[in-house]
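Listed next as structure tokens is one chain, alone, in the form predicted on its own.
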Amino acid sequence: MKSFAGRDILSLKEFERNEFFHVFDVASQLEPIARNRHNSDMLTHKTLVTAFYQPSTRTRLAHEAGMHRLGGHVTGFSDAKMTRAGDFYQESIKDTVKMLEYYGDVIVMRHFQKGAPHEAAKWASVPIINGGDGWGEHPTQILTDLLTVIRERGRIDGLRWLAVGDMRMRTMHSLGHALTQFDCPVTFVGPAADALFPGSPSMAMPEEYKEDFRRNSLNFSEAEHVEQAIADADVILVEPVVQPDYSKSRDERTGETGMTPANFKITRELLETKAKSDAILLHSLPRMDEIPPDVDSTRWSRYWQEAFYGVVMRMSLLALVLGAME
């Protein structure tokens, strides 16, 4: 297995089955500092830079802590206006990233762009993480996701998979890049153009997306209704379906931002008429409505476990990536 050490984390597309692996079991060895609030001397001599182009609660905030968990520290920037790249000199990645280089080890990345991470890293001399990048791909989510998975059923293999919304999101594209390197059937229900508003785009899984999972062997299928699928599925994995433009570095909801059709709603009634009773319900959040509040307090939800392991995942990469950890 290649060496984590100075290593990019790009996207799950370059990640082989044993690298899932061991990114788990480092994640397991750092747990209990997060578990027990408390912080280490590991990466106390490291600095944690974030480039944030996008706003971001849970990804930004998760790695920051991991960072700090492990006694690192943290510069950078949550907002792009307040940057020479956010201006009007409109700074270009590559001159972004070779100052960034020479403040931190490592830098941390969410861009409206797709692919900007990717170019980050041609021209870095430390590592780049993908903190999400536009319509493209989201690793660190979904590795966080996988975590749960591991903690909450005790394993990945042999479970089954429905995932619940946009599927030109980025969090869709990385969990089927990573499910290849599984035994987890997954069904994609996603709105087809017009299935929001007269007009509205296909929200449905991208044919080059569908293509490379073919040639990847993902075993997965898609329908149209969240009930067609519901009561096979051990991990239902949800994401609105009322969305930003993840192409704009900011989009702001002004007026109605319509609601999510039932079709594509998870409520406490469907969970217990419908589901498997020790299925378990992820959201990477922020959310709309397609998660009722009363399924907060239900068996199936995960969410709030998922924000958890967000940070132990981040402390897993951070120590991986830093060679602090083997």
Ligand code: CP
Contents of the next structure:
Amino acid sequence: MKSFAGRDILSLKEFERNEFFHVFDVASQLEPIARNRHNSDMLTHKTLVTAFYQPSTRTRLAHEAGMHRLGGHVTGFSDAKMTRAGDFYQESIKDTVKMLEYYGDVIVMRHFQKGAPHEAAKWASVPIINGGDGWGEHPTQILTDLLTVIRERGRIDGLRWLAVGDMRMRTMHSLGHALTQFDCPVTFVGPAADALFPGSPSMAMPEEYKEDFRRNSLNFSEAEHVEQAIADADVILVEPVVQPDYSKSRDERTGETGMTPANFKITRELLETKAKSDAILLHSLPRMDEIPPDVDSTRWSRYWQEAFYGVVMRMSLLALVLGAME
Ligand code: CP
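Let me have the form predicted in complex with phosphoric acid mono(formamide)ester (CP) next, following on from the form predicted on its own.
Shown next: the complete complex, the earlier chain at its head.
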């Protein structure tokens, strides 16, 4: 296995099966630090730079929290409009990261353009972690979700997944790539064109990703309604279908948003009547109405646990790419 030291984390398409397990193993070693709410001194001489060109609660703060838990330092921006990249100059990714690489030792970047972190990685002399790029990928979120599944179900192989939501969503692409490395059939349930309202775009899995998944032997199928697949699912992963345009730097909500159709919604009644008793329900959040709040207290819900493992996973990745753990 190639060392993680100095590596970029851009896509899960590049991840091999043993690399997944290595990242989970390092996460296990570091987990007690977060669970006991301690800070260690592992990365005391290292600094994380956060370069967020799009809003984030979890991804940015979980990376920052992970860095603090390991004793490191954090600098960066959470709004490109307060930098030269987002004002009159529209400074390029190259010019920006050629500066940022001197301000810290690893950069986590979220960007509205698919491929922007890959462009940054071409120029930066320090590792780049993709914190979500447009309708591209969100590798650290799906690594978090897989770690949550291991902790909550004891294994990944042999579990059947149901993925519900907008299949243009970056998490869905990272999920498909990741599951090629495991014995995990997956059913994708996403809205076809016009399914939300007349003229709504297709939110089915884009063909380019399906081609990739087939090439890499993913056992996947597609369905139109969660009711067609929920009874067999061990892991149910949900994303919104009512959501912003992720290829914009900011998408403020104006007027009515519409509601999530029943096809893409996981209700308490659906779980009680159709889901396996031991299935687990993941949502990386934020949510709209696709999982109503009365599901939160059911035995299926695991999204708060997912939030904890989000910090642990970022600790693992930061320790690995900064060479503090081998
Ligand atoms: N899950 C996730 O990426 O959340 P944020 O947009 O808040 O980072």
